[in-house]
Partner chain sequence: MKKDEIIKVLKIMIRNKLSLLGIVIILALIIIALLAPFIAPYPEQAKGEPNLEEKLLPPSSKHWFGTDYMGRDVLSRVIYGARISLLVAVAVVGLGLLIGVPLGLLAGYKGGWIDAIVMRTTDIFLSFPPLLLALLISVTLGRGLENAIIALGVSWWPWYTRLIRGMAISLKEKPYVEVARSMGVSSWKIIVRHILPNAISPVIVQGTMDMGSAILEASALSFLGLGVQPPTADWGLMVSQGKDYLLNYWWYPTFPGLAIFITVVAFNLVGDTLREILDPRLRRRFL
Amino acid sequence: MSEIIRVEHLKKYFLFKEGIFSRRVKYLKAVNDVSFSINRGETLALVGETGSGKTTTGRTILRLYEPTGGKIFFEGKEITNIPKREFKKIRVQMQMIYQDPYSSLNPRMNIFNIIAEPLRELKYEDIEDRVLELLESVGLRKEHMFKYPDEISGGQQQRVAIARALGVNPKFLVLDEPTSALDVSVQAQILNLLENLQKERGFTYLFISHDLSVVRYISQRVAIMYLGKIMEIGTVEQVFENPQHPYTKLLLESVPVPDPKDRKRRKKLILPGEIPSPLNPPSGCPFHTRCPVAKEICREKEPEYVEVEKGHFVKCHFPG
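For the form predicted on its own, pop in the coordinates of just this one chain.
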C-alpha cells in the first residue's frame, strides 16, 4: 500500500508571554517531534487525553496552523513550505470534519448554500444536481436542502458537514472527534456512514479521538499521544491486545466494562498526579511524573522508539 500522508519530526509551538507587561516569552510545545505515515485507504487513529496535541497535529498537517518544524508530505510531495497559492490546489484534496457540527456550519446559510459554497468556488457545473447527490450519499433527502442548521438534528448537521467536505472529492480527511457531540445511537450511524464511504471511495482518514471503543471499531492503526509526543503506535490488535507503554495501559483501563464480573477481575492501574503543562514539560520521558515503573534514567533521558514487534513501536525505556 502506498503512503498518502507522512509527517517527519513535526513540531508546532505557540508563543506565550509570561505576563501582560512582561517581555519574557515561553513556548507551548503542542506538537513536539511527531512522525508517522498513513497508507492510502487506511484509518489511523490519534488518541490521547485533552491537551495531548492530537487536534493540533491534525490542523498542522492541513496547515491550518503553520508548522514550527519538521516536514509534511502528501502523496510523496513535500507541502510544508510551499506557497499558499500553490498549496490551495492541494488543500482541496485534504478536508477536515470538526467535532461540533453546528459551530462549523454557517447558521445564516441554508443547507443547499452550505454545500454549494465550495462547489461555486471551484466552478462546478450543475451545482443543484451535485448538492442533491451529496445529500443522498450521506443519507439525507431533497427536503433537507433548504432547511437551516438549527432546523435539523445534530446527527443531520454532521451529515451536512461530511457532504460539504466530500463535494470537492478529497483523498484525505481529518476527522476531529466527529461523533463526540452526538448521542450514542447517532454516533453509530455516523461511524457506519464514514466506514461505508471509505469502502466505496477509498478515503484515507486521520481519526482523532479520546474514545477507545470508537477507535477500535473504525481504525486499522492507532497512535497514542501524550504531551505532544507519540508514545506508542501499531495496529489496533497490537496496541489493544499487547499494550507496551504504561500510558496506553492507563487509557485502556479507563474504558468502561459492561460486565460487573469482568470489572472485578480486571486489575486497576491507578496513576498519580496530573498531566504536566506543555509550557513546562518534564525532562526525560514526558510521562515519568505519573509512571509507576519510572526509574532514574526516565527522569534524565528521553527514550528512543523501540520496535517490539513488526510495525509496533513504543517510546519507553522499559516497554511492557
Second form
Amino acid sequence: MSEIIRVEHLKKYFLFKEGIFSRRVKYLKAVNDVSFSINRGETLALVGETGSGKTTTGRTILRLYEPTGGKIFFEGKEITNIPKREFKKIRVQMQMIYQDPYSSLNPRMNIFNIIAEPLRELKYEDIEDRVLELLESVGLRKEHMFKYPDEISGGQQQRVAIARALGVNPKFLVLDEPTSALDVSVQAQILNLLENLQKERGFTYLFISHDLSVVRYISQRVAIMYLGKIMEIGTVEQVFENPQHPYTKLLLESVPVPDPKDRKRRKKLILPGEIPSPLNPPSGCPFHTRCPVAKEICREKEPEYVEVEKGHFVKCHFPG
Amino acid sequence: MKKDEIIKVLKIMIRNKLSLLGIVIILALIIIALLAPFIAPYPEQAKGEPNLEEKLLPPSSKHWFGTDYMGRDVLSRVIYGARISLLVAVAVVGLGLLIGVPLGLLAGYKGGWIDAIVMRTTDIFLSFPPLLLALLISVTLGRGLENAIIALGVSWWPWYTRLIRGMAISLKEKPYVEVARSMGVSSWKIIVRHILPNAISPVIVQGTMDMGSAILEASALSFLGLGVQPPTADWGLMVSQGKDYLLNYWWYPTFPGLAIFITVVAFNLVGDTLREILDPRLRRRFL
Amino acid sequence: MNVLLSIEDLYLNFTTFWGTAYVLNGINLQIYEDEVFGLVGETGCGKSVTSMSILKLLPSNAHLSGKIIFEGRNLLELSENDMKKIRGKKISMIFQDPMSSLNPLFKIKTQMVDVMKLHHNISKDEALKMARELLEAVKLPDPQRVLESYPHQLSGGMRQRVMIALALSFNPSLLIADEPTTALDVTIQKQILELILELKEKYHFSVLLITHDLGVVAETCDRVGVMYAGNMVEIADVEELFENPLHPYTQGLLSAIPDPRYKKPLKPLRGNVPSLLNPPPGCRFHPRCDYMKPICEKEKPELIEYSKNHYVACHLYGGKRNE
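Switch from the form predicted on its own to the form predicted together with the partner chain and give that structure.
Below: every chain and molecule of the assembly, starting with the one above.
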C-alpha cells in the first residue's frame, strides 16, 4: 500500500497575550508533536475530546493554519513550506468537508452555481451535465439543482458539499465531524455515502470525530488524541478491542452503548475530572492528572511510543 | 438577493404599519417628483418666475401653502423641491457606495498594506465632523447642486468602507470562502460572488437611512448658501430664505421644513425595518 | 407504581408568518414515580416543546390543548401564579446550555444564595450553607472555589452540575433534563448521567430525559417514548424497546445507529423529517415507511397497548384504541 499523507512531528502553536497590557505571551500548543501517515484508500480517524487538537491537526495539514514545526508530505512530496502559488495546484487535490454543512455553502448561491463554480475548465454546455452527474453520485436529483441551501435539509446540504468536492477530483479528504450536526437517521445516509464513494473512487479520508461509535463504523485506523498529542494509534480492531492506554480505555468505557442489556454487564468506570487547559498542560505525561494508574515517573517524564503489536503504538509508561 | 426573498421582505415590510407608512411616503414622493409639472398649480413660479403682486400671502384656497417673498406659490415649490431632494438622496448615497463598497471589500478581503492604506484614509476623512468636511469640499469646488452632491458623497464613503470591510473580514473566514479558495477560485471571483452578496445587506440598510441624512445635509449646505442656488426650488434653500420671515409669515419656512422632516422620517422607517428583517438576530420575531 | 405526570391528548400549534405549524399532534404519555423516562426523537419531533408545555413556558403564538395532570391537577388550567409554585420547585428543569440559565455577571454564590433566600425564607448564612451542601451533593470537588467563581470560569460539566444543584434545591418530584449532555464530551457526559441517576436514587424524584441519543437512553432510562414529527409513536420499557421495536420508525432508528462495540452495517431511513407547516396526512411517517398501506395516508393511527406496557401507534398493529 502506498502512503498518501505523512506528517512528522507536526506542531501548531497559537500565541496568546497574558493580559491586555502584558507583554508576556503564552503558547497554546494545540498540536504538539504529532506524527502519522495514511495509506491510499484508507480512513484514519482522529478522535479526541474538546481541546484535544484534532481539528487543528486537520486544518494544519491543509495549511489552513501555517504549521509551527514539523513536516507534511503529500504523495511523497514535502508541502510544508512550498510557496503558495505552487501549493495551490496540490491543494485542489485535498478537500475538506465541514461539520456545519450550511456554513460551507454560500447562502446566496443556488445548488447549481455552488457545484459548478470550480468546474471552470469545462465548456458551458458540459457544465450542466457534469453538475447533474455529481448531484446523482451523491443521491440528489435534478429538482434540487436550482434550490438554495436554506431550502434543503441538513443532510442534503452535506451531500451538496460532498458533490462540490467531487467536482475537483480530490485524492484526500479531511472530514471534520461531517455528521455530528445531523440527525441519526440522516447520519447513516451520509456515512454510507462516504463509504461508497471511497470504494468507488479510492479516496483517502482523515475523519475527525468525537463520536467513537461513528469512528468504529467508518475507519480502518484510529488515533486517539489528548491535549495535542496522539496517545494511541492502531487499527480499529487493535484500539477498540485491545486498548492499551488508560485514557483510551476510559474513553471507550464512557461511550454510551445502544443496548440496555449491556448496562448491567459493564463496570461503572468513570473518567474523573476534566481535560486540563491546553494553555497550562501538565508536565510529563499530559494524562497523568486523571490517570488511575499514574506513578511518580508519569509526572516527570513524557513517555515514548511503545509498539505493543504491529502498527499499534501507545504513548504510556505502563501500557496494557 | 433571491427573487422570492425580496418578495418575502416586501411582504413583511408591508405588514408592518410603520414601514408601510415609510414606503407609501417615499412612493408618493417619487410620484410627486415625476409628475411635478402636471400637479404643481404654478409650475412657472416653481421654476423661479416672480409674482410680486401676491407677496407673502397666508395659506388660502388659491395658494394652499401660501406664497413666499417673491409671491411664488410655496406648494408648487415644495413639489418641485421633491425632485431635487430625491436626486440628492440617490446621488449622494450612490456616490458614497460607488467609492466605499469596492474599497471596503478590497481592504477587508485582502488585508495587509491595502487594508492599512484604505483604513488610514478613512481615518483622515472621519476625523472631520461630517458636515464640516462637506462644507470644506463644497467651498473648494464652488457653489451648485453637482458640487454639493460630490462634496457630500466624498465625505460619506468612509462609513460604507468601514461597514463592508468588517463584514468582509468575518466572511472571509467562512467555510464556503475557504472551500472556494482551496478549489482555486480567483480572489476577484470570491469577492464578487461570495463576499459582496453576503456583505451587502447592512450597507443597503445604512444607505436607505442615509438617504434621509443626505437630504438633511444637502439642505444644510443650501441653507448656508453653498449647494443649490436660487431661484431653484429646494427645501433647504426655502427654509434658509424663509427663516427671517418665520415670526410673521410662518408658512414660508414651515412647509418646506415639514417636507424635509417627513422625508427623512420615511427613509428612516424603511431603513429601520429593513435592518430588522435582514439582521438574522432580529429576524426571528417575524417568523 | 403511581403515576406522577400524565399527558393526555396534547395538541400544540404555533401560528407563524408562513402558516400554522402543527407541532404536537395528540401526545399521550405517563411518567411514574421514581422512574427515568426517556423521550427520544430527531430534530422537530416535538420532544423539547413537550417539556416546555409541561412547564407552560411557551411563546405567545403557541396554542395548547389537552390535559397535563400533575399531582391531581391539570396544569393547563392553572393560573400563572400557581404555575410559579410548581415551576422550578415541584418540577425543575436543566438545559443543554447551562450558560443560558446563569447570569454571567454574578458569582455562582450570589446567584445560588439569591434563589435560596427568596424561596426558602432563610438568612444569608443559612442560604450559603445550603448552597455549599448542594454543591457537595452534586460532587463538585471544591465547592468553596465554585461558589466564588463566575460562570465563565467553570467548565461546561461544572456548570451543568451547578444547574443540577439549583434544580434540586426544592426537592422536586420531577426533573426535566433537556439534552443535558449534548454539549459535553463523552467522558463528562458519563459523569453527569451517572450523577443524575445517583441523585435520583437518593432523593427519589422522577426524571424526564429528553435526548436524541439512543445510546444515552439505553444506558440511563427505565422506559422510553419515541416521538416522530409531533406524534408519540411508541412507548415501552427500555429493554423491550431495543429488543423488540414495533414501530417501523423505531426499527429504522435502531438500525441506523452505529455501535461502538463492533462494526455493523447501517441501514439509514429514507428521506427527511417532514415540515410541520405541512405535515403528511394520516400517519406522518408514511412517506418514509417501507410497510405503508393505503390506510396510512388517510388515518392517523392511535397509540394502543399492543402487548403489556408496550404501546405503539401504527396501522400494522391495528391502530385502533382498544380500551
